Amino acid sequence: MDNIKAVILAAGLGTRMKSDIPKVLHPAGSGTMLGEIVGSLKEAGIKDIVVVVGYGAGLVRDAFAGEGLCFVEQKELLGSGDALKCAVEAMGDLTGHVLVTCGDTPLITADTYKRLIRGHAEGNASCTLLTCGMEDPSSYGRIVRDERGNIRKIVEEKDAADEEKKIREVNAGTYGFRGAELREFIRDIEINAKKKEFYLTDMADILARNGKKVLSEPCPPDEALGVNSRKDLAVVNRILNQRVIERLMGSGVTIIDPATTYIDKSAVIEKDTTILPCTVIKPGVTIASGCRIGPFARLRPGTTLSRGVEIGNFVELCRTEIGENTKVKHHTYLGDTVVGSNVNIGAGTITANYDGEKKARTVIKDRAFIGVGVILIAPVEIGREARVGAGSVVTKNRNVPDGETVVGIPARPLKKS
């Protein structure tokens, strides 16, 4: 989409969030609300992205350094219309189209952005609004149409007449504009007498009054959900997680209780793996087929599980590789660890990977057996078919040779009778 520029309006204070953090930097999905939006726009093929910042502008810039975004600062927070005007004044050539979206609507998908732009271009419209039908439209701007169904204007809830409040078609806050006409008519937005702000929604009325074509493109109601409070944010995160879980189940992964399972969208999980309740799978985790994870397991970034691995209750893995058919069943922490195939890790095993200054690695080779309550102080290596007795502490650099059995604190070779 070389003739498309996108503008994200991300300058707002977010008063109802009760936070010192800019609203768009609050966590959503794998990252932040703004990150979700940028990711969807890029997935839709839009490369030229302008972000209008205001409150906490420096924090937003720092968070997205290196992302290839252009930042424009709205010096005085005078509403969405003024924010877009700042972006228009900063942008160069506007001979193509401009997609405008809000920084607090992270549920809009790449497919929806593509449909909006396609419908806008094919309809030869001056403006195309993303709209949806809401069972409860309160707090949303209503789409007001004439008797022929043409869009006349968007009216905000607080400005709507009683009849207008009955309208269920609402504005989703995302627009496609013809760039040249956006530049021409945005200066006609007047300040709202009640709010002392410039409403971007007035552009629909301005363009319609000037004989320009204003169209709409529908989207699912959940995509129109905006975040104004922590409660809204929780709803958005639940939906984002639900999308990930539904995608994985559709690919052949069994998830016993989606409501209590969190899986980051970047996680790779192959078919015929089963995820039990209350499991958390973070970014950068890869799980092969036929594994069984949980309940109450936590897999952190850098974790890779090979085929047929079992991870049980209250197990935490971090930067750890597990070989085929290995079992890590109960109350265990493995960090910076490489575990071979067909290994048994006993309940309560801990790898002590941090000495207060640096992290070190533990290696447990194929067919080793680690007893209950073992502590392995890294760096250390447990050899093939070696055995570590229950309650033992293997101190750093005291590697256990292949086939040897060690016991005690500190662990020593078991004497042969």
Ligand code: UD1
Contents of the next structure:
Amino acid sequence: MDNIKAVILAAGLGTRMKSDIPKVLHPAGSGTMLGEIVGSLKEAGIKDIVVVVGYGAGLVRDAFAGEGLCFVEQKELLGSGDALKCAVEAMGDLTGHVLVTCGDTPLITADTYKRLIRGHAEGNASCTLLTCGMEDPSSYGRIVRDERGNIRKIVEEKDAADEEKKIREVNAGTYGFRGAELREFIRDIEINAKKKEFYLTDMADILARNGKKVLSEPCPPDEALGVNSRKDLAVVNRILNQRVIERLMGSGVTIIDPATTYIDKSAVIEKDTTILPCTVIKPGVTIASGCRIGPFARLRPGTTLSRGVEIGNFVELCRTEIGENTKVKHHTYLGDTVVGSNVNIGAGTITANYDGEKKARTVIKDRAFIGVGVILIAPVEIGREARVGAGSVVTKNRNVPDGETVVGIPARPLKKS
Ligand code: UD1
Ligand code: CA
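Next, give the form predicted in complex with the ligand, keeping in mind that what was shown is the form predicted alone.
Complete assembly follows, chain above in first position.
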């Protein structure tokens, strides 16, 4: 999509978050709220993205350096209308359309952005508002329509008359504008007497009064949620997680308890794998089919499981590959480890992969058997079909040859009688 530019309004203070961190940098999904929004806009095919920054501007710029975004600073936080004016002044050519969205609505999907753009273009409108029916509309601007159903204006809660407060249709804070008209009419926004702010929402009234076409496009209610507090943030994260889980269940993964299972959207999990409750699966983890994970397992980035692997309770894996049909069932930490197939890792096994300065690798080959309570000090290799006795400590570089049994601290070959 070449004739469309996007503006994300992200300068606000986020007072109700009660935080020193800019609101848009709070965690959502795999990254931050702003990251989710940028990701969805890019997925919708928008390449030209302007972010209006203000509070904590430096932090936001640093967090998104190298992402190809253009930053515009709003020096004084004079409201959403002023924020967009700053962007419009800094943007060159505005012959196409401008999609404006808020930095605190991270649930809007690429599909919805695409639908808004399509509706805006096909409706030949000056402005198209993303709107939605809300059970509790109290923290949103209401869409006021005339008797023929045409949009007249948006009225904020603080300025709404009692009748207007009853309106359930709200402004999701995302808009399509025709660039040239945006530039022409944004100057007409006047300061709101009560809030001493310039409201972007006044554009609807201004355009309608000037005989311009203002349309709406429906937004699914679970996408419109704007994050104003930590409570809203928790709801957003639950919904983002739910989306990942529903997609995985749809592709044949069994998830016993979606409410206590946390899976990053970039994780790849094949069908007929079962995820038991209270399991956390981080970015980039890949799990083949027929595995059984959890309960209470934590799979961190760089973890790859082959088919038929069983990972049990209180097991943490980090940068670790596990071969087919291997079992790691209880109270174990494996980091920077390559484990072969049909290996059994006993309860309480720990790889000591970090010596305080650098990380080192552990290799455990096919059909090895590691007893309970073993410590493997990396770098070290355990050979094929080798056995390590319960409670042993295998010290670094003391590789165990194929078929050997070692025991003790430090582990030594078992004397044959
Ligand atoms: C805004 C809308 C409201 C809509 C809701 C949707 C206005 C006046 N109201 O209300 O109709 O229902 O979003 O979530 O726009 N911002 C700046 N600079 C500023 C002030 C705000 O960049 O000076 C940014 C904020 O970072 C935020 C966005 O604009 O991303 C909206 O501001 P916010 O204060 O959250 O507005 P709401 O009261 O939620
Ligand atoms: Ca908001």
